[in-house]
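Just one chain follows, in the form predicted alone, and it is written as structure tokens.
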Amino acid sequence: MSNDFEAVRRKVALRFREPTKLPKEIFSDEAIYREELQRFFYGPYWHPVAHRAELPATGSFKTTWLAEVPVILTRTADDEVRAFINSCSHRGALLEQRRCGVAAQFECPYHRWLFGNDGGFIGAPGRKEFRSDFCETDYSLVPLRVAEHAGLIFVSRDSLAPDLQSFLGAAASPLADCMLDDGRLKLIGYQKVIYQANWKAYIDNDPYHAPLLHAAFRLLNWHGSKGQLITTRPYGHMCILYQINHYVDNGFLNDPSAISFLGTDDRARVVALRPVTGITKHLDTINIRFARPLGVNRTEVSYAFFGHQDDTPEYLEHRVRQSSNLLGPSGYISIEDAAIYNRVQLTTNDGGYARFVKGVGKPRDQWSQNDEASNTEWWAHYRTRMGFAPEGSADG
């Protein structure tokens, strides 16, 4: 803990009183930042960074960040998931600049050091020349914990992270719906877009907010408000389960195909898995969005898209048609969405509060899908994980 972080946990603290009011510095203070990636992005937590889509073949691999800390993703011979510090082991230089590839071996440009796709070094010019306790087996790249749920892959830094399982909790079974069961997804698209906003602000407004923001839900007939809420403790990860309304062609739209449901199963899904990834599965998509922080007010999303390995060429189509157009950063229902993140992060050096009042002081159980309550799980373990609440609070 650097002094910096004590001297603004000591301030915050007299602030941060209860879960449902939250000072705002949280969201724009630069020491409170530096210790989020410590605690959360660096500690015993569990980090979705692909989908074994993304990996289709043996030799594949993905190029990702977990926060500041560039990784590489590789499915081996042995079909394997491997995850690795994308950073050679000699002078630190990144190693693999590409997104994603196919490739039994990396070498660094700087000094052509070679490694496998399991993360073992390989060779390097002049090798003979070396110190005379070189040792191959140190020079690895620096692996990272992987576990996978459905095919989608997390990734820990801490040896002191819970079992993925226990890590989800009650999480665990919406997001396998999400994956279709099996988790035998075919990637068909991403969309990139960074909100200028705290990562905070992002998850806690994404991927559910009341629908009030959203013209389309009232014009399209989407109203919610009828499905299941889970949250689960201590991670505050929560769970939105509802069926989906067919549209009726009301004339809104020249062209309704694009939200149409040509599908058999009609579950819906929103998740947000803490602390930063958010997971849809509406209509005919089906959407994660792989969330980093670029810095106190900038948060990165990568909304990658996928359909079922045994989509039809046309339902595979009309899922890339409405992947376009439903809820990426630009569609119908969420193009909204980037403005009010951003409205909510420009207010946060005035010294005031975010506060939290739909649906606080009835019980958990009673809790209602457009009840904000469900948010402050989520804040009453930060709340203790950063050491804002006091010694010995039930909190988190």
Second form
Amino acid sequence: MSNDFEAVRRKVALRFREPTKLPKEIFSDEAIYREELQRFFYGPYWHPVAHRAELPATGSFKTTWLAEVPVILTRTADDEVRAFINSCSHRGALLEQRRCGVAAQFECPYHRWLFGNDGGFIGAPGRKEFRSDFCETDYSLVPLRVAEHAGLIFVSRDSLAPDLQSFLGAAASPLADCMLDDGRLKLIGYQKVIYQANWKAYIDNDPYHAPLLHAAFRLLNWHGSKGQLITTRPYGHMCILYQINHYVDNGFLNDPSAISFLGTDDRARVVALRPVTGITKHLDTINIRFARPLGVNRTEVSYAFFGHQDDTPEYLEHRVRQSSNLLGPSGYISIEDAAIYNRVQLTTNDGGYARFVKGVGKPRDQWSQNDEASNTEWWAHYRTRMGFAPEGSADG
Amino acid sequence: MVSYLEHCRAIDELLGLYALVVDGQEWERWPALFAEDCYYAVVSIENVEQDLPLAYMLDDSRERILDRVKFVREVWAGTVEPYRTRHSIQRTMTMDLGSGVYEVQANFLVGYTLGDGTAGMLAMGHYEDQIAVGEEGALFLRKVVYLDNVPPRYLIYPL
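Condition change, the form predicted alone to the form predicted in complex with the partner chain:
To see the whole picture, the full complex is given below, headed by that same chain.
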């Protein structure tokens, strides 16, 4: 913990009296951001970094980032998914620069060191002249912990992270619903965007917000159905479970085909996994939003869309049309969310608070889908984990 | 040969008019640049290289193009943060497919300026268009925008 942070922590703690009233500097302070990387991104949490559908065959790999740490994921000959820091164990060059591909081995271009896709050191030119105590096993790629749920691949750098099922808690089941239970998904592509927003401002406003934001709902005469809300403790994962409502054509659109529901699985789900991943199953779309902080006020989100391996070609084509237009960063509906992340971030230096009111004070088991109280489980956890809450507070 | 050059001039006028209309945000005129049967899509080069069919915007009929105008004009206005764009378009390849239809490629750079005057590069990439040239000029049968970069903000307007 840096001295910079300790000074900030004391000041913020004085203003952060309850998890329903957020001092806005938590979204804009550089020292807080650096500390969050250590405590959340490199700390005892699990981070979704890929779905198995992105590693379609043995030998497949994907490169990505855990905050500022480059990561390479591989699917090895024994069909296990492994994760390593994507850095040569010799002098630290980025080992693989392609986004994805198939490779049994990775060769560093700098001194031609060679690694297997299981992370092991295979060999290097001039090996005989290496220092006399050179031990090959000391030069494997640095592994990350890997766990999987319904095909979703999670990594953690921290040996103290609980097992994945304990981490997910009651969010495990809605999450599997999003992955169509068996997790046999088929990747249909990515929409990437950079938001001018802190990572917490992004996730706090993405999976849950009141439908009031969406003019599209009003104009399309599209009413949400009553949903079930699940929040977990201590992490504050949040899940909204509801049934897909068929769109009734009111003549607003010239062609409503892209927003019609053609499937048979009418479970709609919105899941926010802490610290920063949103997952949705809505109409015929399946979407995992892999987010990565790029600094205190920038967040890159890679919206990955999927179908199922058993989809007919016609149904898959419909999924592509719908996924392309509805819930990505420029989607009919979600573009309005995108605007809010930026607009929230723009006011974070005014010394004020972001406040939660709807549903606050009601017993937890009476929170409904549209009660913003549901976000505050996470904020209680965050406040404790960052040392902003008085010693001995709950939800640590 | 005269006809080919005349057709090229009509194609360049269409590309120029396209920039004028989208940068001028004259969205009612945007569909009029397309033929009756038409297709507009914005795709990322990353997806294309991986053979992935997802698009950023996918309007595979005139109705969908008209609906996009409705969203820009009626649904999102007031919520999204508007920006001004400036398209720079350079035709790089023109192939005669016969019957007055051309396969045209062009590079584009799109700069953007926010309300507070800050500016940057929004998008870079290339167009792959099918353009029909007739008596009254040229129209897009199909326009696919291949995006090279991850946009530094969410895209509101067609590129």
